[in-house]
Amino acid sequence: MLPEPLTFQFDEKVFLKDYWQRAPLLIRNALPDWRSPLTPEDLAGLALEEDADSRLIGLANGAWQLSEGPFTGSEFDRPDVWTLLVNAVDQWVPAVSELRQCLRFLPNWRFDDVMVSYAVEGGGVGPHFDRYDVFLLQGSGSRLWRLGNWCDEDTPRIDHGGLNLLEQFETTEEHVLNPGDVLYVPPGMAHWGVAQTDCLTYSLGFRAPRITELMARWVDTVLERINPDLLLEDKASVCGPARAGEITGAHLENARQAILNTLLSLDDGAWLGQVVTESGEHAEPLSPLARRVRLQEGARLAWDSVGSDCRVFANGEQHLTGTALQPFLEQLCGNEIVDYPALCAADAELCSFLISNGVLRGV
């Protein structure tokens, strides 16, 4: 029998009104009984990598200093107060991944990564603000976290050797962080982490597409779909004798309400898929004795529906499928073991899909 999925024990539907991308949340035990599945260690070996994403940042007499990986042992013999993080960790353990499924009442393809951090006591990485949405837990030791108030693009910064931090920080509230203890922090939030003693922290992101690529993918997907001889009309536009050589404002939104009116025709909505799915890691070749399957760590799968159609995005790309099989894409987004000769039986030509575009890995 397969464990139980990790789920964070908390009001889903509270939290969603009155706190996502609002508020911040504190959320005490929110994985009762849970244990971290990396050492200190565990992440030291990570950063050793060379294809890992990995950063140190030491502080000393008030001085930041950020080095990129991968890194040495030795590296990590250093007397100053430092932190190391690692993104993408669920890509490289299994354990770390099963996290995906503890927030699945939200978008999973908004979902990024998991991102582990270790600091010695007093480490952190300085006052600063993400654009995105992240659930801090708390993997092994404690640490403080200090929230302040929002920021934007305006916010003054300085750059400390790479570190984008903060100029001024002013704390609005503060909670110390245990074993299983989750913080949710909405994008735009000034926070800052300092650890009370060496600590493992998991932070698990939801980033969000920037609206200028999805506008320019909207836009692009219309230019090749329209008529290049569609000319704008006047119609009410020109309603009496106009001043030489003066648009009024009646002929903008004319050409405004032509332009929005162009891109809602034309539009059949497949570019969100496709920009949400966009660079997600590809598995391994599958192997044609695979029995069960399940999403590939990093890879990036949505559908949505179309009439009586379901449409299938694998990173970046996209197939048309039948309604019947919702159910097998529901798990498999969910994180769930999908029967792979079930899944081949009920729609081949969904399998061949899945597979060319790497988004399944056996089990």
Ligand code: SIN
Second form
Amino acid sequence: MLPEPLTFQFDEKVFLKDYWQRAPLLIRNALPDWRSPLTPEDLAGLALEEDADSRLIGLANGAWQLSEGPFTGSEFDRPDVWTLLVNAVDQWVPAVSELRQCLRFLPNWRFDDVMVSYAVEGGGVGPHFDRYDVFLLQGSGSRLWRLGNWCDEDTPRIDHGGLNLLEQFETTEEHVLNPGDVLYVPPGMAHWGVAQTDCLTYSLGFRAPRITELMARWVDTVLERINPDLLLEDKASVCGPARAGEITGAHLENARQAILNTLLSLDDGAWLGQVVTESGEHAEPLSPLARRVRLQEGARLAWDSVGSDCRVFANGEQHLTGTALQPFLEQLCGNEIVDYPALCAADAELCSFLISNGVLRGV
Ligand code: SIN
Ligand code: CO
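Swap state to the form predicted together with succinic acid from the form predicted alone:
Okay, now the whole complex, with that chain kicking things off.
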């Protein structure tokens, strides 16, 4: 029998309606039988790796200090109060990658990574806000989380030794998290975690694309398709004698509408899939003998259906296939194992597209 996929024990529908991107939510005992797959020593070991993205934050006599990894073992032998953070641990440890299953009711393509932190008693990263949604899962030990006010780019912050910390923090609610408890913090909400005992925290982060990036990609695509000789037509915007030199509100509105109409009429909607799957990790070339494959950790794969076609986005690149391939794509995006010969038999071109863009790895 296949093991049950991990799931947070809470009402997903209520969460989506009342909390997602709106309000914080404490989920006590969200993963009742789960045990942290990592020990502090495992995390420290990862932080020694050249390719791991790690940071060490120390606090001594009110002064914060940030250093970037890779570290040497002796750097963890320190007198101050410290926290070690390692980004994208899901790319290194399959048992951490499995945590993604807990939130499969949210769009896959919004998932960013699982960051894991280890803090000694009293440690933390200070009062701050993130621009992404985060589910803070307590792995071991306990941590006091304080929540504060909503923040934005204008909220006063101070640079403390490289850390962008809030100048003021007013506690609106606080919770002590024990292993298996989860706190969801929406983007922009101030939060501040302080380890009550030595503790491990898993941060399941969701990234949102920048509107500027989406807009630039949309406009670029339309500029590639548009007839460059197309001129603005005045239509009804020029309807009476104008004052010399004046650009009227109607002139402006007419130009605005012309641009919007062009953007919509020449849009194929591919910009979203392209942008959100960019900057994914690439797998090693697949062995020709591979029988079973799955999504490479950190690779970005998404799809949408356009009429009777299915458009596939793999690490920023795009390929068209038929809707019959959708079940395979759902399996891959859901981190399930896929029968490779069956996938190739269904669409050999799709297989080579997925391999050449580094999203498949052998199991
Ligand atoms: C931490 O794990 O210490 C920090 C996580 C966060 O504040 O987002
Ligand atoms: Co944070």
